[in-house]
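Encoded as structure tokens, the following chain is the form predicted alone, with no partner shown.
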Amino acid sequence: MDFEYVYSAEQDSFRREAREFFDARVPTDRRGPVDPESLDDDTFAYFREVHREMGARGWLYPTYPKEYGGGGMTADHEMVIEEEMARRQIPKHFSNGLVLPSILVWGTEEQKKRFLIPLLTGEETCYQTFSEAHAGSDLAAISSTAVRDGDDWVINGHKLFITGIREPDLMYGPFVTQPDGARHHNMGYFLIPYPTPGVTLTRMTLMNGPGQLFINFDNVRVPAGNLLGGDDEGWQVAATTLEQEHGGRGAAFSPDEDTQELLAYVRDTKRNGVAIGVDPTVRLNAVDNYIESQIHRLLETRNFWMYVTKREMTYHGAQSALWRKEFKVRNAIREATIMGPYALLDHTDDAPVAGGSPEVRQRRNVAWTHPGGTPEIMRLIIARRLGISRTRERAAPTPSTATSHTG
């Protein structure tokens, strides 16, 4: 049975249009760095402008509504655009787009126009500010506060392990609005412009690089119009954000350059004049990586299909996220087994494998088991949504289920 996707004439026509744009706009020597943490200012500025041009065409977020800056296009268009960007190694938008569904579902019309348009067109970028020192996977344990003062909210506290490239135009996340309120009904969800007096960003150099931040909020005043949802609905708004972070939207295109680079290494590398691929253990490890990568691709594609066709989703997103978090670690271990010390040569070393990308994976794949919830949290979500836990839950509302939008 042939599982390969066959493109329609309309898709092929749009692909030619996309390919012409990218080929003309982005020279072959312009691409994102192997290690995202080594992105230089010139490359960052260059691709920010490319993103703006894509946004003007509606290509940055193709399926979001046109009236808010999206493309109003189909899932097929999104798939083609992502494939062509990956073909040229063009970085995706330097922004955390997980807030977009929350604004669509929970925002007023004024908020949608005010915040979505600059984000969807690439004019602005944003950070997600969720985790705190004592509140990572247990988001309901946050302690940073927002106190109403006239027409403003005054925010105090901190967030850490916040992913972001350069500085954002907007930050978003939950803050406690009712310290004595019931758990899950005591917080609001705020959109915070940056720079704003009282907000300071400090880079954190961690295992996966300096792309994480500690953010301090010291009497930061935010207009009441920047509260998304009600002042006690922050948990529910955050759940919409997390539904996508947990895999509930899937992906139109899930390339696995990690596996492709490993297969090329096994195919092309010789040691003592003998191809390493003749070793059955090497072949077995490489094939295991390929199989697990394909399972992830199919889970992501299934979820994307369910999302755009407005199917009811329960455990599906967390299932895909759990698989991704764990198989990426297994794949990195098998890659290190095959490559040995060569897997630890970074982009600054002499003759690194694949430009140093295996070294990035050795750090990144372990660090990425935490963001959006640990594997244990994913298992808990799956159990609750399958009805085999003491607590049951439904999937949070998304633009696919709560509105007519399909962003």
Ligand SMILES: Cc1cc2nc3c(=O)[nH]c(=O)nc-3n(C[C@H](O)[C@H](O)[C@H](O)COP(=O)(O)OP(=O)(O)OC[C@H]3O[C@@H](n4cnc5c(N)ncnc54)[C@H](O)[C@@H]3O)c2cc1C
Second form
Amino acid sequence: MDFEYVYSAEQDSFRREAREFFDARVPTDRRGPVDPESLDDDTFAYFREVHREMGARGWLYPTYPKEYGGGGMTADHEMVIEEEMARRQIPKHFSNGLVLPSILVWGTEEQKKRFLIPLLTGEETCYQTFSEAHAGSDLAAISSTAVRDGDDWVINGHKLFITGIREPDLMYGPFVTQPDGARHHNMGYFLIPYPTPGVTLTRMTLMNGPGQLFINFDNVRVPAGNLLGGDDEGWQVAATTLEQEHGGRGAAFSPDEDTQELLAYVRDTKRNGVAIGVDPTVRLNAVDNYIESQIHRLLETRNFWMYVTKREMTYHGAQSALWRKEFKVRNAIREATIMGPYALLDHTDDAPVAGGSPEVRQRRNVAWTHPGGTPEIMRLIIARRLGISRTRERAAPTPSTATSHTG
Amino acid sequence: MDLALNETQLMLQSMAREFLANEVPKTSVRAIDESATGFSAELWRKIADLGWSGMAVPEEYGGTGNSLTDLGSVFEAMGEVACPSPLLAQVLAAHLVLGVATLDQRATLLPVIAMAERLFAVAITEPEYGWGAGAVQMRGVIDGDQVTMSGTKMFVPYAEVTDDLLVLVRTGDGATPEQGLTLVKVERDAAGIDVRRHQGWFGEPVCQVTFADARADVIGVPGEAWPGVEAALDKTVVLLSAFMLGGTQAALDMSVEYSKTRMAFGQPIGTFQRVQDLIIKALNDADAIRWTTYEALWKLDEGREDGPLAASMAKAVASEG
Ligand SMILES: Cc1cc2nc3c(=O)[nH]c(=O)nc-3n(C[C@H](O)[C@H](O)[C@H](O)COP(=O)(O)OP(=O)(O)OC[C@H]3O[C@@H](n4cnc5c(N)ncnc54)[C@H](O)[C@@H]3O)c2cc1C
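I would like to compare: after the form predicted alone, may I see the structure of the form predicted in complex with this ligand?
And the full complex, kicking off with our chain again.
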């Protein structure tokens, strides 16, 4: 048994290259904001450009094939890039890349060329348009439609809670193609460019900030070539997207800055002249948080290892997603318990704790239990995969992008 | 990175499972538990003959010098059937002797531990109740190679049936509670020792041991036992976590199976979300124990600085879910 990820010589030399690029490109006074969902225009534009330059090198989506604009590299390289970005707090691509595996698995050659290249090179961004007012957890209950008309599909309806901090170039998601068709077989998966006449975006402000959109579709025409998979296969195509979203891939490293911040606070803070860590309630809360954070790290490590060694995964992805979602909420509660009202001071206050990041978590960690399915839905998936539910299911197909892995 | 058990461990584990399936059926677990001493000499002999009592002992002292992870894979299998045996106490004794004893003492004691010629029980906890060096207050007076001691130890596993006791006593006072602790060895039948089995709901027989001017042999350097004791406890505690991992996984597997077959309101109970929640909680517990335990085993085998932290974490997770 060996829990240590050992960097290969190739990774070490690639890291030097990555560091040179980022050091030269992103000065130290350029950092992502404490609250990634309230990004000012200047910062957005700045990093959008950084992302384009990364994309030109194949560094935005390193493991995707070069012919489609990816890096043609291994997951080993990807790991290095992610680490170097995290180290500099460089925001991730402002795009929801969960469609990419679906295009790779389900797309025709022409679709891969047409849609993957601009997305993978960072020229374009895309948003995931799945949820509707009456179809969230129960995605199969969507009612927005796509009707065939000559060489086009005509789309009507709405999508909401769509994550995206500006405007996308492309939207993707399932729409009903056969209103009378059988559940799960009545939809197609569409790729919809933006802007397109008939599409309107309205910003929604949830507790986590202005990070989501309401999108209305009013007789929106897209060509037949924008349908991914068959017009009754939308459910399966969406399953490939969701498999990734549920955390199937794991991670070799999941540094938890939030917990480090909390431990540092407990170590460094005094009340009435006494270190708060002497209070057993404070200590227990901090230690429980540490332990749960470590368990999350280990579940991610396990998934990573299973993924790269191509072991069959069943409940594992949903389990780590469930753990993360519930842990993050407890993390926020513990911060509030330990810090009291200081956990609520935001970054505009004169002297917030840790630049105001605890305040962001008080809101964000609750809201972010939803995307990709609530904890209850993660439980539902786990139960199915354990074979105790009425419904049985196996993991959806994903492209195994991790080709050659060392470790 | 490789999170799988290696060939040796997989083989050890499958041999252990085969042995346990034949020798330790549920009926015998219950019979041993309900017997007068909670101990089966016959089963213990078979376990010793398999070599498990020698796994923690280096080859030069008559053992097989296995890694902690090797041992962990056996303890996991034992936990799956709740195998009742004093193996953990014997392994703790081996770790204590390795960590505290002089070279001469190692040479005499370790082969005996490895072959299970004698059974060892370890007495540390006291009635004032507490963990850590400071909680050891029972006094011993040093007299050459021996100590004369009086006091009470609690929750000592297998003290009723053991041949020897390893006891931690305070023989001096230092600047910190860690100083002044001495490990001693005494025959359970020696003068001045009284053993009484605790009554209650315990997974293994645990006893109160009272010493009245009992004379025991000093192990290692007087007053300097603590670092070796602490290290031995870390190593042993993670094996207990591995045992609990086996038990938790077995309980989970039974629950999953039962929830598929037990019918209520015309359907298998596993289809009820509230039942699923219980199973998912158990699944998360089992996996949390598995990976914290495996990582702790690995860290201790590697001699990592944060091995003891990982061991305590695994034990906390295994005990409380
Ligand atoms: C911050 C944020 C970002 C988001 N980003 C996106 C995005 O980019 N794209 C997108 O398409 N959507 C997005 N969503 C929407 C998200 O996917 C949905 O909110 C989520 O799937 C839940 O659906 P719902 O809100 O309609 O709740 P509902 O489905 O109405 O659920 C309400 C409650 O019922 C529970 N429930 C429902 N079904 C079951 C069941 N079978 N068993 C037990 N409990 C059940 C749920 O867990 C929940 O507690 C986002 C949401 C948020 C908050």
